[in-house]
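Next up is one chain by itself, shown in structure tokens, the form predicted on its own.
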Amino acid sequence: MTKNNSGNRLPSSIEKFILHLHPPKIDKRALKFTRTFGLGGINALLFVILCFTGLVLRFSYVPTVQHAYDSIVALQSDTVFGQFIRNLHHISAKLMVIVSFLHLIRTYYSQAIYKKRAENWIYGLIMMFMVIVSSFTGYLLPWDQLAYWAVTVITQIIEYVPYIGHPIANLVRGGETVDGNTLLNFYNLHTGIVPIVFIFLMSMHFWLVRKAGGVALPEIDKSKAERVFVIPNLLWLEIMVAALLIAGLFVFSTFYHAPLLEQANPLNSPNPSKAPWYFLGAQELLLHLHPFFSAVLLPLAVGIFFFYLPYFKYSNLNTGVWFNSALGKRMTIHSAIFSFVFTFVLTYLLEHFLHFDLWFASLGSWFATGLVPFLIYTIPFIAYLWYWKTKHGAKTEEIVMTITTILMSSYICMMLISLLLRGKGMLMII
């Protein structure tokens, strides 16, 4: 410990980068844990376990189809923990995509992401892209039959974008199918270069988050806000989180194996085969509409609606307020109730009595497997919003707000049903 002339105490090194990352002093609601409940601490703690345990497996793993699997078998049997690097790798992975995916959800439901916060949004929205194309690129890897059928599937998805998808899967894959072209294209960019791209967009995020203040808080009084120094407020709080999550993953990896079925077999392909858990919705989606609406027109459409969520005319913004008022609390419990059954039950009709196919096969497959089950999912919700409006006088921010749950809440449906409910042929088991 130093000090300075004055005789103050002067930070130490860590306590300079700690102040890198935050401001001296912060306002004390900022500390409860139901504000962020430290989804962001949690994603970069879990990116800083995914890159060291990545760099353990690299010593083992081969990148080629003759090799792969049989470096994951040694890697587990004759490696000194092995096995555990692997199982907290694995968790890890599929931990960071639910962690980021309600990260986000948190972000925006405490309305933290308009105004001088919207740029941040988007190097958010990126970086959940980032992620996804993290875990996606090495479930590949391990080169067995879980792994192979599952990337076949989600190229094969790429392909039913008309005019650019055959070639854009091509690129994916290395080639026209799945072979040891895909396996070192998904090597290079889950080592290298996805890795290097989140570290900047991950820095961005943080030097924003700075920029704007910190927390999205409810505006007060500034004479009646209370500020607390970060050290050791806060960081008592980040240095518990950050080990009971490294305590929680290094007991469950103990227990718990990374899957690992028999070598990939292009001949012999598994009944059902099934795209990554994070990737079922969209191809529940894909069982039941035309393919320009499921696999272009509605995934575009999100996209740009999701990125376009900070720049909508709204009128009544209450930043840092959890779903900005009490009726836009009400309209997001029953919205994603409502849209969460809507869909399952809608699902169900489709596979069993709604045989649109058949019906309408002489409009042709674009009006009768894609234009009326959209138009029989879209009226509803449609219906629903102008009641919200014109009976409780909902404003642009619940309407909004509602359109992002029933998205949401849809496509989680979709992807439970796809993920418990599908069995061989993806057929409905119930």
Given for the second form:
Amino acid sequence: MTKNNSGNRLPSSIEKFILHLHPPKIDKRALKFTRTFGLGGINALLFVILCFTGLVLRFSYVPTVQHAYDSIVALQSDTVFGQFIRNLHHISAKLMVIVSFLHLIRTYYSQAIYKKRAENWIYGLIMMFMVIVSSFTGYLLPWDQLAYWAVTVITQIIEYVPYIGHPIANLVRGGETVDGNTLLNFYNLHTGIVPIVFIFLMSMHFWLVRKAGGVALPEIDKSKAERVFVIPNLLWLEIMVAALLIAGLFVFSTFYHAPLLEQANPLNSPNPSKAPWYFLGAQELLLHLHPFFSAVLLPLAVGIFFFYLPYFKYSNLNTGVWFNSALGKRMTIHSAIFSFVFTFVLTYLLEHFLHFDLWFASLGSWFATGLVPFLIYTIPFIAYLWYWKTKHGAKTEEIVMTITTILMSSYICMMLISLLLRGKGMLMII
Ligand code: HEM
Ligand code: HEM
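Switching conditions: you have the form predicted on its own, so give me the form predicted together with protoporphyrin IX containing FE.
Then the entire complex follows, led off by the chain already shown.
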């Protein structure tokens, strides 16, 4: 064991590496599992697993229309552990989308996105986008019917954006249709550019967590804060979570097989043709709302709103306090349930009873399937927010949190409707 002049043990190189990621000491309250649920760390580990399994997959994968599908079939049947590695990559990718979203929810509702953490929220949102880009570009690579048509559906949605939609869709596809150029574009993005950008973003993200003084905690008297050593306290916790995650992934990857349908056939679209699961909310919205609203106005407004979240004029922020206040908690739970049920009921009515496209056909589709359903959806929510403001004295922080909750809950509801309740011709099966 190496000792310094005063006889103290010097840290090993592994310990030194850990101390580059973490400070030597942290507030004891940060160790409580329910503070972070370990979600940021789980995400980082999933990324490492994806890089390793992805690099192994690259040995047998061939990114051409002629060979992509066959290379996956060969990987699954002829290569030792080929199926297992593919399953592991597939499951980790799905989990990363879910865990990233849960981590976003955790940081948001525990009031960890304001003031000195605002910049990290912006990095986080860009990382959420990159997780989606990684998953989407990977989705096409097996080149089966599922992959081909899911990517076709999404690039068609991009085309709805006026003026720039078509050129952007062509840029993504490398031409007018999904073909060999698209496959090569996606392969290069997926296995080259996106992981490199990710590593940069992750490094900045970790550094900003440290710069902010660690995870957000409620304010207390400084003399009462107990500080503990990261090694071994936090380190053991991280090792335990990592071991559980890896064990769970290994067991699951042994039994669950990543789907592979028949080889992509551009002449035969499956019925229904669905987007990748995380985009299903957007596809659902497009069924009911004029493309200008569903593919342009709403995504733009929601995107700006999320980026602006840390910067509204708040008067009473309680950093590190879940839901900011007791009223904030009540409003969040209430609005999550309310918007989920409301979105479901309205979708059902639009499908079976409210035929605005026929009733107002003479006034044009912009009015009939755009403005009318848009107002029917938003007016009750405006009244709802008004109720909380006037009856319960809700402040900006609670109102903004409720709007965020409504948006996320509605999206999840639409995603589930599309995933579980839509069959042939994208018609509702109930
Ligand atoms: C954030 C990181 C990543 C995510 C979210 C991700 C996601 C995905 C997804 C969803 C698929 C389709 C899998 C399937 O349907 O079975 C896929 C396939 C693939 N990925 Fe990744 N991936 C990531 C990183 C990487 C890296 C770093 C590489 C290589 C350097 C890689 C190489 C591949 C290859 C070769 C395939 C085709 C094989 C197959 O479909 O089974 N991936 N990826
Ligand atoms: C996708 C890869 C991501 C990785 C690897 C990652 C990793 C981490 C880690 C390790 C932490 C510190 C501990 C923890 O909270 O668990 C953290 C904190 C944070 N993350 Fe992420 N994160 C990712 C994505 C995101 C996303 C999508 C958002 C939000 C849009 C986000 C926003 C934040 C914020 C605001 C903090 C500071 C939290 C606090 O101070 O309590 N991150 N992240």
